[in-house]
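Presented as C-alpha cells, the chain that follows is alone, the form predicted on its own.
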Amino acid sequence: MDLGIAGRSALVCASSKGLGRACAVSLAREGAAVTLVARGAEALEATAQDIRRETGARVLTVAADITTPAGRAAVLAVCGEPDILVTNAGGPKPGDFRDWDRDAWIAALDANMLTPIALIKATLDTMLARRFGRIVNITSAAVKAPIDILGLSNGARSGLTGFVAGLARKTVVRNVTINNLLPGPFETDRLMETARLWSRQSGKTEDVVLAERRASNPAGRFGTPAEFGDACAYLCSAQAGFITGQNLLLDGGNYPGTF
C-alpha cells in the first residue's frame, strides 16, 4: 500500500535507537523526509546514515534535549514546519513510589507529557491551515494496564492521554489527526532495564525472566520494533484521517479486556 506520504516532512523524537528509530525508518521508506531528534549525537548521526543508506530519504539530525524549550526551539529551527509529529521519550526508571521525590515526578512530567503537549502546540497550527497533519504519540501499554513498578510513566502518560482525549476531537475536521500508540513488550533496552528489576527481585537470573515474559504472552514472545514502525507510519498515513484521538495497543494480545 503506498501510503500517500512521499514528500511530506515528520519529525520523530528520541529516535537514533529503539523505537522512535523504527518509527522513523517506516516513515523514511515511505517517501516521508525525517527530522531525527536525540541526546546522543554519534548514535544520532550513525542513525542517520543507515536510514539514508537504507531508504534513500532525506534525514536531517538535531543532538539536543526535546525535554528542554532550548532544545526544542534548536529541532524547530531544523525541521521547520512539519507535516508529521511523532513525540517520544524514555520512560522513568522503575521503582517504588516511595523513593520518588518530587523532582522526580516532575522530571517524569516533563519528558512524557508536558514535551509532547509542548511539541503540539508549537506544530498544530500550521497543520491545520495547510489541512493535513498526523501526530502519534508513543506512550505506554501501561496507560491501560498499570504496572506498579512503574508508576511515574502510568502517571504522566496517563496525563497526556487525557489531554489528547480532548484536543483530537477539535483538529480532524481539517485532517489534522492525533492518536497514540501504546507498546507492551518489545525487545528495546526499556525492555532489558525493566528485565533487571524483575531479576533482582525475584532472585531469577535475567534470562530464565525473559524467557518467562516471553512465554506468558499470547503471541509467544516479544514485538519487534520494526512491526512498531510500521504502525506508526499507518497513523502517519493519507488514509488514515478518518481515525483520531485513539489508543492502538501493541502488546501481542497480553491485555486481557474487552476495551
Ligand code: NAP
Given for the second form:
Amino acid sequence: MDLGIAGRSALVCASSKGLGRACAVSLAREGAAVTLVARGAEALEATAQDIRRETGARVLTVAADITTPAGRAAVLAVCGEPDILVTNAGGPKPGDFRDWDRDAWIAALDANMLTPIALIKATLDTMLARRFGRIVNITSAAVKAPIDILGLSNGARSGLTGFVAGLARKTVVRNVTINNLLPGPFETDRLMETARLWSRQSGKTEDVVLAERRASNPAGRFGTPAEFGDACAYLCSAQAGFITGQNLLLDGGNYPGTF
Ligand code: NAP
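Please supply the coordinates for the form predicted in complex with the ligand, as a counterpart to the form predicted on its own shown previously.
Once more the chain from above appears, this time first in line as the rest of the complex follows.
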C-alpha cells in the first residue's frame, strides 16, 4: 500500500533511537523528508546516515533538548513548517510519589505534556491552512492502564491525552488529524533500563526478568520498534484522514479489557 506521503516533510522528535527512530525510518521509507532530533549528536548523526543510506530520503538533524524552549526553537528553525509531526521525549523516572517534589512534577509535565502541546501550537496553523496535517504523539500504555511506579508518566501523559481529545475534533475538518500511539513493552534501550530496575528490585538476573515479562505478554514477546514505526506511518498516511482523537494501544494484547 502506498501511503501517499512521498514528498511530505516530517518532524520526528526524540528519534536517534528506539520508537522515535523507528517512526522516522518508516516515514522515510514512504518518501517523506524527515527532521530528526535528539540531545546526543553522535547517535543522531549515525541514525541519519543509516536512514539516508537505506531510503535515499532527505534527512536533517538537530541536536537539541526538545523539552526546552531554546531546543524547540532550534528544531523549528531547521524543519520549517512540517506536514507531519511526531512528538516524543524520554519518559519520566519511576519511583514513589512521596519522593516527587514540585520540580519533579514540572519536569515530567514539561517533557510529556507541555512540549507536545507547544510543538502542536507551533505547527498546527500551517497544517490547517494547507489542508493536510498528521500529528502523532507517542504516549504510553500507562495512559490506558496506569503503572504504579510510573506515576509521573501516568499523570503527565493523561493531561496531554485529555487536551488532544478536545483539539483533534476541531482540526479534522481541514484534514489535520491528531492521534496518540500507546506503546506497551517494546524492545528498546528504555525497556532495557527498566529491566535493570526490575532486576534490582526482584533479585533476579536481567535475563530472567526479561524472559518472565515476555512470557507474561499474550504475544509471548516484546514488540519490535519496526512494528511501532509502521503503525505511526499509517496514521500519518493520506488514507488515515478519517482517524482522529484516537489512542491506539500497541501492546500484544496485554490490556485485558474488551474496549
Ligand atoms: P529510548 O530507546 O531510550 O530512546 C529515546 C530517544 O529519545 C533517544 O533518541 C534519545 O536521545 C531521545 N530523547 C530523550 N530525551 C530527549 C529530549 N529531551 N530531547 C530530545 N531527544 C530526547 O526510548 P523509547 O523506548 O524509544 O521510548 C520513547 C518514549 O516512549 C518514551 O517517552 C518512553 O517512556 C515511552 N514508552 C516506551 C515504552 C517501551 O517499551 N519502549 C513503553 C511505554 C512508553 P538522547 O538521549 O540523545 O536525547
